[in-house]
Each structure stands twice: as C-alpha cells, then as structure tokens.
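The chain below stands alone, shown as structure tokens; this is the form predicted alone.
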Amino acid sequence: MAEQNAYQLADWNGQSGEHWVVHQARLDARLAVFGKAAIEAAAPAAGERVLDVGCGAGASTLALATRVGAAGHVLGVDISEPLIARARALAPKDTPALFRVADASSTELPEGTFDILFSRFGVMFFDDPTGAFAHMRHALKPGGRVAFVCWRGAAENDWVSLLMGAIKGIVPPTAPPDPEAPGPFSFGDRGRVARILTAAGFTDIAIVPFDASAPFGEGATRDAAIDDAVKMTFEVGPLSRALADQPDDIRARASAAVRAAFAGLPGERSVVIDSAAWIVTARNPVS
C-alpha cells in the first residue's frame, strides 16, 4: 500500500473515524444538500446497482438506496471500520444496500457490474487518483455513469478560510499544503479533476460549480449552537489539525477567536456557513 494510503487508513481507523462517528449527525446535516444535489446529478432509477465510494457512516448509501428500491442495490466502501460500522448500525433491516470495509481504489470489485458510481466527498483522499479511478472504472458497466461531489478550494470556502483567518496571529503559521497532495482540496482545481477522469479513461465529463450554506453546528438556543460548532471544529476538519499540537492557552486564545468568528454568521438553532463545491459526472465508454 503506498505510504499516503496507509496514513489515511490508519487515520480513519483511529480518531478522524473515532471522531466522525461522535459527531456523525451534525456532520450528515452539513453534507446533505451536497450530497443531494450529486444524487439528482447521478438520476439512479429503480433496479439499478450503485457503488458509494469513500461511503462514511452510510448517508448517501441509504439515499441512493431508497431511489434504486428492493429490485437494484447499493454497496458502500470506505476504509474506516468505525464508519462502516456506524453505517450498518443506522441501516435499516429491509435496505437493498450493504456496507464493505475497503480501499476502493485497489480491492478486487466485480467487474462491469454498476450502473453509477457514486461519491459524496469521498474521491480526494487517494494517492493516486488517476490510477484509482481507471480501477473503479472496471466495475462500472459499460455506459455505466460517475457522479460525485468535491470542495473547492480551501480560500472558497468559509468553513476553512473564516476558521483559519480566526486563528491567524495566535497560532504559528505552517507552510501551505501542496494543493494536489490528498485531502478535502486536493479536487479543488477544475482542470486537474477533468485530466484525471480524462487520463483514467472516462469521457463526456462536467463540472459545475454548486455552492450552499448549510448548518454547521446546532443547540437549543443560539450560544449553544456557537459552542457546538466550536467543539466539532477542534475535532474534525483542518482546524482541529492546526491545533492539534498547540499548547492550552493557545487553544483557549483560537477557542475564544473561532467563537467570535461563528458568532457574526446567520442562524437561530444552528451555525449557517457558506460552502463551495463541484458536481462532477462522467461516462464510461460503451467501447
């Protein structure tokens, strides 16, 4: 497995899946307009076999599950045990979808055996994506439809930008990622997604833009909606990893900063923040 892949893995295993779970709700909440926005683009019809990649704790399997009814089926992967688990906890008994602990980019899938292959914010992780993509491509059946959702850059979105600008000044600033490297923005860039879909063999590709508020955080009252925000972003996201290894008072200087932050955005029960995304779909060749 190469080195990027074993760190995912060994992440997602430990606390980033550890801490999806805890907040796996609000997480679904935040993610569901995007994630319903790919299904529409995907159009899965009844009787039809959908494989959900980078599936997480099962939102979008289930979706696409209810649109391909008793007659299709979904299958779910993703590399975190702690998500999949989760996800077969909140399945419903009757659902034509099952969930697999797996690498999609390299376990053995049945091949020319889906009708779409389906990702909600799971395809940006690999090492290799190009050659992850012409893998799943083998299982997908001829004429067989990709639809997935990606962030945009970092700096459009203001659940990163607003947050990290938060912090400027209190914690000691770290050389920028390589934009390409995998994480949340590595598809951020319009024509490296098609060269990669391209390369790995897909054709009749677009992009479009998709862009969404969406609750981040919640509570009964509006204090507790800020604080709750506050605690998922030291868990998940770049800002807990910017903060990981600070000591107490900076934590509790960024703590007091990311609050101010949230606290300027609209929402009465919950943190609404403005995110930006693609919706990307592609074919695969009849021949």
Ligand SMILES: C[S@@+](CC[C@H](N)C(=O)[O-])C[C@H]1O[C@@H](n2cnc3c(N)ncnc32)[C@H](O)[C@@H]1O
The other form holds:
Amino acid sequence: MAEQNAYQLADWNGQSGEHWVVHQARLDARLAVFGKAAIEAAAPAAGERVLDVGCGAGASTLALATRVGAAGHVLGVDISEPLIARARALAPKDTPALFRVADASSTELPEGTFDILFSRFGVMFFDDPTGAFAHMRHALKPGGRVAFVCWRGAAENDWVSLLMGAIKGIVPPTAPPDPEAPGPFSFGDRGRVARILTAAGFTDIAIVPFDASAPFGEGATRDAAIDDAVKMTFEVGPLSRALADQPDDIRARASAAVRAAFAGLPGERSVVIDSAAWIVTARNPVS
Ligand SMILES: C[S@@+](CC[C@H](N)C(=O)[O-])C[C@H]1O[C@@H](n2cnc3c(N)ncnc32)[C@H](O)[C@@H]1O
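Output block for the form predicted together with this ligand, input the form predicted alone:
Expanding to the full complex; the earlier chain stays at the top.
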C-alpha cells in the first residue's frame, strides 16, 4: 500500500515547498486577512495551548503565540522541511511557539493536551481527512475547539476561475480534477467538510463563508505589481500546475493572457483579487 500523503510529502519538500519559501512574504500578505478571521474564530486566550496544522512558514503560529503569551504554547506542525526552516528563521527568540517537521495525520501528539486545533489553509491535503482529524482530535482536551480556514470551490475563487478563464483556448484542456482529491479545493463542499468532522468525532460544527479581497502581486509601480502577480501565478497554485509542462510558445501566450486579466483588476501598487473561503469551527465533545 502507498504511504499516506506520499504525494504531498514529496511536493511540499520539493517544488511547492521551494516556491512557497520564495514567495513567503507575498503569500503571507495575501493570506493574512483569512488567518486573522480564523484566529478571531478560534479566540485564543492567554495561557492556552494551540496546535497549528500545516503551519508552513509559521505566520499564523507566531500570531497565535502572541495571543496565548508566555504562559501559553503553540506547536506548528508541517510536513515541509523548507517551510519549517523558514518558520524557525522568522520566529523571535522569546516566542512560546515551537515547530516540528511531521505529518499531522500520524505524528505522535500528546493526548488531551491542546485547547485549540487551528489551521490556515493547511488541512485540505490529507489522503484520509477523516482519519487525520480523528487522530488530531485525540490531542485536544475534552471540550477543546477547532478553528480553521480553507478555500471554497475553485469556481468561486477569482484567483483560479478568472485566470483559468484567461488561458482557456491557449492551454489544451485536461480532465477536471477530482474535487475531493487532496489539494487546495478539497474542502470546497461544505457538506463534505461537515461529514468529515462529524465522522472524526467533532460536534458543534459551524461552516461560515468568508470573502475577502487581497493583494495577489505587489510592486513599486502598478506594472511591476502585475509582473509580480504573473510570476507568482506561474510558480504557485493551480495555474502553475496547468502550465508546468507546456511548451514555451504556449506559456508565453498564457502569460500575456494572464497579464491582461490582472490589468483589469483594481489596485495601485498591487493587484487585488477576490477570494472565497470557509471559516470552520467545531468542538471536541466533553465525553
Ligand atoms: C497552503 S499551505 C499553507 C501554509 C500555512 N498554513 C500558511 O497559511 O501560510 C499548506 C501547508 O500544509 C502542509 N501540509 C500538507 N499536508 C500536511 C500534513 N499531512 N501534515 C502537516 N502539514 C501538511 C504543507 O506542507 C503546507 O505548508
């Protein structure tokens, strides 16, 4: 039998991990508003213990650490060695946050220890999401809470649908991906998220839409910001995968089309694009 999460392990320690490190500051700027909303939903209090799943370069882990303070503790877990290395490099010396390279779905976690199971876009990549959430639930205290943010469907997210629309007719079409396959949009279906959490043993599940506009590219001028957004599109996310194996002439035409699509979006020294997420909360039953 194939090792659980083998593809994600390879990808986040390979190309995706490398590109996320390169674009870390820009990705953090873009995802900040979503992380903030999820942290508000988690409502961490001073002294609490938090598990940050798929913490990446640690922006949410460090934000949570400032909320729980020196009496609290935050453990950021991620399968990506390059991203955890970046998280450790960015962490202030006195932070109550620790980082661990591990698969959150199977790594040994202390039983009944955490007050909050948190994630900013890090829980959509498990081969067996129900098994993963059941495993992580055991690390929560009875009555402990879950709060995470994940993307809604690709069709609802302009940073995918608008750009995919722009390259339609340039890049040969491929079969649509399985919407439940591990990846950024695998939690797009609210009913599926509720089923996963229920089967993993959680109660009080709430799944609330959260829409926000966020900077996709930035630069000293509007043109530089558009160039930056195009570069990031070709290196991170669904479009980069669709374009990866295409010949140079198709990539050049796709680049021009993506540039034109970005030029139609607002922003002065940035390109501002709409994104659609779920803020999900749940609770570990008391008994
Ligand atoms: C979209 S990134 C989000 C990173 C970070 N939370 C952020 O908001 O910047 C998804 C992260 O999930 C991590 N990941 C994927 N599968 C994982 C697993 N089984 N266990 C732990 N981390 C995982 C990846 O390595 C990656 O860093």
